[in-house]
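Here you get one chain, nothing else, as structure tokens; it is the form predicted alone.
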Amino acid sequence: MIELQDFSVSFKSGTALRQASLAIRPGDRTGIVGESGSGKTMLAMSLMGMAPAAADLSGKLVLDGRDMTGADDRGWEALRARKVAMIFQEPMTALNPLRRVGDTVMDPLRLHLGLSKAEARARALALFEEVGIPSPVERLRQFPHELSGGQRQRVVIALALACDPELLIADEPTTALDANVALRIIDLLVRLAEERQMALLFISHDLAAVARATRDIVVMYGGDIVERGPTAEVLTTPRHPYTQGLLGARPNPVAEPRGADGKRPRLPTIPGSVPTLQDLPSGCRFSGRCPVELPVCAGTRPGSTLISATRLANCHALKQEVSA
């Protein structure tokens, strides 16, 4: 359904997206973890087609059979809504707060899918009752500043569900909510995907969360994929440094015992910092924070390494013990 091939966002200042290859299918469910400044949201804005306008786009982003690498905003536009739909992150903020959030909803239904009032206004009324906001009637005349925030994101999923979109992207779609009805939303957009199935592209930093939602797991650094394959085995057993270093600065009180004077140990943490745009090493993204670098990494793009018939990692040293 999409796929993307070497495909990298550049900007005068870097590249914020790398030779990026990844395919997405019916039924997928792929999460994408990473630190903020990691390119996760870089790649979720490019497969919507929506990369700011000062980037300059290489390698191949194919939908159904097109390439939309060049294609301008006419040529999205056909798309978006229909083959591929984004749930933009904080509720609070993605809603227009002088409009009703029915009208907001009916909106591409006219626009795309060329529905009456009526019709558009009962196929909203059916997507609130499908996402599971409670009185739909009396919410379809309501502000958004009138609802809660999980029912706001209920209201944002049903907007992104409007035309049956094909991939649904999801990013950070727990941000600003609390933990329970986090859950709530995460199992449902589980549930959606699975009765459309539809494939689901899940962008977060709650690795919790992206091991409810997903079944396969990409990681991201630097504007790289440095590794991917099942979600419960990357995040059981990592093989990446920096994947091993995400995982290991998880807090976990189980397994931390608090020492003599009644505190806990202070959390593993990766040296150094995320470096800018501009400073980013031209080899492996990860060089200079790595524990295990090589001298081949500062100035060598690691390729892939398969470590097994479905993960892959981007790593010279893991390369060498692989091949050892």
Given for the second form:
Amino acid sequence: MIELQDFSVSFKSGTALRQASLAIRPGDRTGIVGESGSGKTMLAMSLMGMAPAAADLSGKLVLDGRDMTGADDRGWEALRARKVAMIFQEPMTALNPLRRVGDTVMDPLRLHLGLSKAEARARALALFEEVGIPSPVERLRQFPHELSGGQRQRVVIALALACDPELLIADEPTTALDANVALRIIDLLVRLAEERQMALLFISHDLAAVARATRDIVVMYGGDIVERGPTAEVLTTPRHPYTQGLLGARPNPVAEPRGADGKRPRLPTIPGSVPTLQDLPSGCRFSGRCPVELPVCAGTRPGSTLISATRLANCHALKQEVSA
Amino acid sequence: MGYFLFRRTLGFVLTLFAVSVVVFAVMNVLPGDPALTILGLDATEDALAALREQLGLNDPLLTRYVHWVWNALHGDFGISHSFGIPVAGLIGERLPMTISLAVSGMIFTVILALVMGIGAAANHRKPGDWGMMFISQLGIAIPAFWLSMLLVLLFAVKLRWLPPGGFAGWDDPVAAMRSLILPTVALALVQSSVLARVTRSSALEVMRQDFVRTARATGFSRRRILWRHVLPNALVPIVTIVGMQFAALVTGTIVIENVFYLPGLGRLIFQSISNRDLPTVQALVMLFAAIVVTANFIVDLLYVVIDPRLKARA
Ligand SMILES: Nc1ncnc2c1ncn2[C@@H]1O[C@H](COP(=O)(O)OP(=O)(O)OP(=O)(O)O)[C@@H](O)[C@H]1O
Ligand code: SF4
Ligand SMILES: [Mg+2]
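Show the other one: the form predicted in complex with the partner chain, since we just had the form predicted alone.
Every chain and every other molecule in the complex is listed next, the one we just looked at coming first.
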């Protein structure tokens, strides 16, 4: 349905996404994890045709059989909301503060689906009910500042669902929310994806959230996809040195107790820090920080190694191990 | 909300009161004897004394202030010393001219500024943006007085498209509008250049906000986002400036009316000052001040209409 083939996003300062390949089919629930700056948002925004104007795109982005790599704004505007929709991290600022939330949700219904005002209102009401907003009739008339963070995120989800998208991208949808609210939002997203046969691309720092929301996972570092496979397998038996570092010694992140603030701990720190785009090594992006680095790593980019029927990782050391 | 309205209205009334005290005080401590001004240097001391008594100039200051305010509230600003007719009538005749000019200046300012400012923001870092910045810089730098003469020379004297000055009232609306064009441009070009820049930077700031990204992700075109989401959110600083500009436009009419020979309050204030016509000057200064204060009051109320968050806090 939507597919990236060797898709890259480059800036003058460096490459934010390097030859990423990823296919999302109807009903998929895929997670993306990786440290800050690893290119998760860049990948997501590319799927919306919303990569920064300064970016240079190459490779292929195929949506329903159409190559969208060079598509202009107009081409993308016809697909956003109807094919691909996206929700963002910050529900506090994601909605126009001067518009009633009902009007905001009715906007795409009227514009894209050509519904009358009354029809759009009825649909908005049904959407509010579907995403679990209590007393939806009154809520339609309220302004964003009158709603709690969780309520607002539900409005944002209702807005994203308005035109029945085939893929919903959620970029850290729960990071700004309380732990309990976050859990309910995750369960809501999973339920919606299943009921609507909608694909879900779930980006998060919170491994427990990703474990709960997704079936497959993609691990990113420095603009590269470094490991992928079924979520449960990757999180319990990580194979790529970076994924192992990301998970630390934790065998099962889902069982990890919450911290004093009620949130699950963020990703454990790996020694060193993510280099800036200019300073990324040209070979394996992780070389320099990798505990098992080989001489070949810094200069040569590792290809994909099949670890099992469903798992892939890009690492020189792993390749030697598997082929040995 | 009710409390907010009450507070703002109270503030408005108190400001007007303070302004009236200042205006009255300044006018009445100025040197010069109105009786002498009216009767001339060769008047007899008896006649002067009688006139002073008649004008109430011998009453205590407070009594005179209370009289002035009380009468003014009833539409009576006294008799003009130089014209010999009621000041209220003088003002009434000339008010439509000045209001026409100020309002057309305001409309010109707002429309030109919004189109230029939003257009520039939409073309940020492109030629359209640079062009607008350059033109508005020129608009700000050119003095209104000089611009007026330039406009008259070009459009009235050389091309003969528009009248060089004068205003014959609204009986013939086409002629009235034609005579307003040059004065309006001369009056408002600076203000609209300033406002265009404010609009541009305010819109650029809003365009960086998350909800604009949400709107883009919802498949809205940039143009629709600009008018539906960006402009309303950019309005608060714009309205603030517009309020101050309305005051500037009203006072700006004084110069422009004199340049274009327009029979409005601006010309009247000039004439009354040179005639030392105290009641007229006093009434006009008070009127101009009241217009400015009222404009600010309206802006305060507009904020609440624009932004529902303020309504909650108000
Ligand atoms: N407009 C831009 N110009 C140049 N570089 C950019 C631009 N936008 C993002 N980048 C760079 O692209 C890289 C990837 O950023 P991205 O936002 O995708 O990371 P992320 O994985 O989403 O991180 P986070 O977890 O902090 O959200 C970063 O190094 C960032 O500095
Ligand atoms: S390719 Fe080399 S540097 Fe990169 S993760 Fe594997 S071993 Fe480490
Ligand atoms: Mg991000």
